[in-house]
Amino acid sequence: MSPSQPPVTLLPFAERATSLAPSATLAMTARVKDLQAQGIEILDLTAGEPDFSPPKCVEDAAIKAIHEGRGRYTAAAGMMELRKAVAAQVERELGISYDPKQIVITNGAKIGIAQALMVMVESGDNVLVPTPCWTSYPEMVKLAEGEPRVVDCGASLLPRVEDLEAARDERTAALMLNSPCNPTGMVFPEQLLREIGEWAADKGVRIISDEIYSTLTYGGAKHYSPLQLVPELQDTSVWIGGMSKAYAMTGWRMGFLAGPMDLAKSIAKVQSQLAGSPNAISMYASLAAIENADVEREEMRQAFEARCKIVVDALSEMPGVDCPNPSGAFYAFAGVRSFLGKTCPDTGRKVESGDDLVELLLEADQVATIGGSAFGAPEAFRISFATSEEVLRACMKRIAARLAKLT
């Protein structure tokens, strides 16, 4: 640039990016990995990621697809063979009948939710988000230029129809539901889901039903989909599933979405412009899992159930900790309101929130968890039990000892 020319002024970054909060879970996970890279031993209870390997048939199918040169573009909505398999699984396990053309294969369930919001939400619309909720929901609504309208679930950790109705107005486009729930582990009761579904159908509110943890339930709890309980929702709303949690395929980035034909086509059109098509090799691997990995999926579920009991039993013996019994997913959401205002004598750190306790546990005990403010509940913290029983027992002992020291 010539010295005589004025400096070039660039326009600022878009507000949708500058106002976006980073993923708290991914940020803490990265922090843990950095500490571990420094040689510091950290017991990690942060990630929503199974510590198992995918079923062998998954890896074999992927290798076979690579050797046969199948890593090519597919249709924007994914290959029809997998869409047929997903539709059959949804009908078999959830009792919802979809034409395979109503299924969209996405690069992870997360982008499926984001794309559904992009289609459903207009600038100025709002989306109801019961909290505690997965940290990404409000931010994804913002990316779709909508307003996330938080609806506090209260002590039960379950949404109530009267609270949803109080938050609704004429610009309410959708309701986010997640059962089993991240971060609470709550499995929504059948009657509650029926009531919410009937309310949504009556008020013209679409539901985005995130059921990514649907196969991970414990203690006899049963997962229900609101789209099965209130069939008219199948004409308006979206079901979300995927391979990450039940099949330990997080990095394979395979999600599924189903909805009415017009909505599915619109979402596929958005995907055609954003991603082109899903990962072909992962689709062949996912097809193998759906068709052949029921036994491995159940073995992993049983292991998570045993780990859940370890965590629940330990938390129940910690005076002052309030943790409703998780019956799904692989999280416990521990309320620590009775410890707020107390101080750790070893470090001098005062605990004013669940986030403060998380920092204390990381600093003093090398136990990594996630603070509750990321999920809309600052008086709590989240424990992931997607790790070994040995690590869980060690962590529970350290947490109990630290809480007992607070004065």
Second form
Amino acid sequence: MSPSQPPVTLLPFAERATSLAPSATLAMTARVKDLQAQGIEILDLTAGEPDFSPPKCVEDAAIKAIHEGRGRYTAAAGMMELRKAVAAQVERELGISYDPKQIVITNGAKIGIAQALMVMVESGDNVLVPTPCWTSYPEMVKLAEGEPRVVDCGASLLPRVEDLEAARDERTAALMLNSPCNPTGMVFPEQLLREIGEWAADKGVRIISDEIYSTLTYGGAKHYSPLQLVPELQDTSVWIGGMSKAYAMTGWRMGFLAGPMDLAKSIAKVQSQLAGSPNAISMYASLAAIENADVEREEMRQAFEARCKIVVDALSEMPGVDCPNPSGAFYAFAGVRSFLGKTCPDTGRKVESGDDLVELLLEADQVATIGGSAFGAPEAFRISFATSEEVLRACMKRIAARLAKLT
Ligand code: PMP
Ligand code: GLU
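What about the form predicted together with glutamic acid, after the form predicted on its own?
The complete assembly is shown below, putting the previous chain first.
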């Protein structure tokens, strides 16, 4: 540019980007990794990711696929062998029968949910989001130019039909359901899911049923899908699953969705323009896992069950902490309302919210967790028990001691 020319003026970034909140869960996990890289020892209860390695057959299948030159584009909705395997698994485990063409393989469940919203939500529509909710739901709805409508679950941490109905209007395009739930660990009871499902079918509200934690339930809790309990929903609604949690394959980025044929095709069309096709090597690895890794999946579930008990037992012995027992996923969501307004005598830090407590625990005890505001519940904080029993025991001790000191 010559000095005589006026400076070029660029238009600002789009509002959809500037108004977007970053993922608080990923941000906190990254912050912990930074601190650890500086040599600071942090006990990490932030991560929503299993600490196990994936089953051996997954690694073998991926290496074999690489050596066989299978790292090529596939159909936008994913390779048919895997779509068939997912359909068969959904039939076996949930009793829902889908044509493999109704299954779309996505690069992680996260983008699957976002693509489903892009198809289902017209600008100006709203989406009901029972809260506490996974931090990404409201932002994804906004990216789809919809309005996220928070529906507070209250003390039970379970959504109520009357509250959903009060929030609904003629522009309600969808309801986000997530059982087992991130961040609460609640597994929604069969009867409640049936009631919500019947209400949604009756009112013409589509459900996005995020069942990514479906196999991770504890203490006899049983997972149900609303699409299995109210089969009419299979004509309107979307089931979401994936490899990240059950098979410890977070970084492999493999998610699945199923929906009525027109919806599945529309979502695949969006995917064809955005992702192109899913990661081919991960698809071969996922196929191997679905066909051969039931035993390893169950072993990991049992390890999570033991960890869940450590956390539940410890929380129940902390006076003032309010935490309905989690029975799924790998999170406990502890309410700390009775501590708000108190101060830590060691650091002088006043605790006005769950987020403040999280900062205090990080600063004073080197225990990292996630503040509840990321999940729409600022008077709580989330503990991930996707870590070793030893780390969990140490953390629970430190948390108990810190809370007991607050005055
Ligand atoms: N849904 C929920 C509730 C989650 O916690 C996660 C974890 N990131 C996902 C979906 C997405 O998982 P992924 O994209 O790794 O398949
Ligand atoms: N879902 C996990 C969590 O809540 C992983 C991070 C993310 O994608 O949000 O921690």
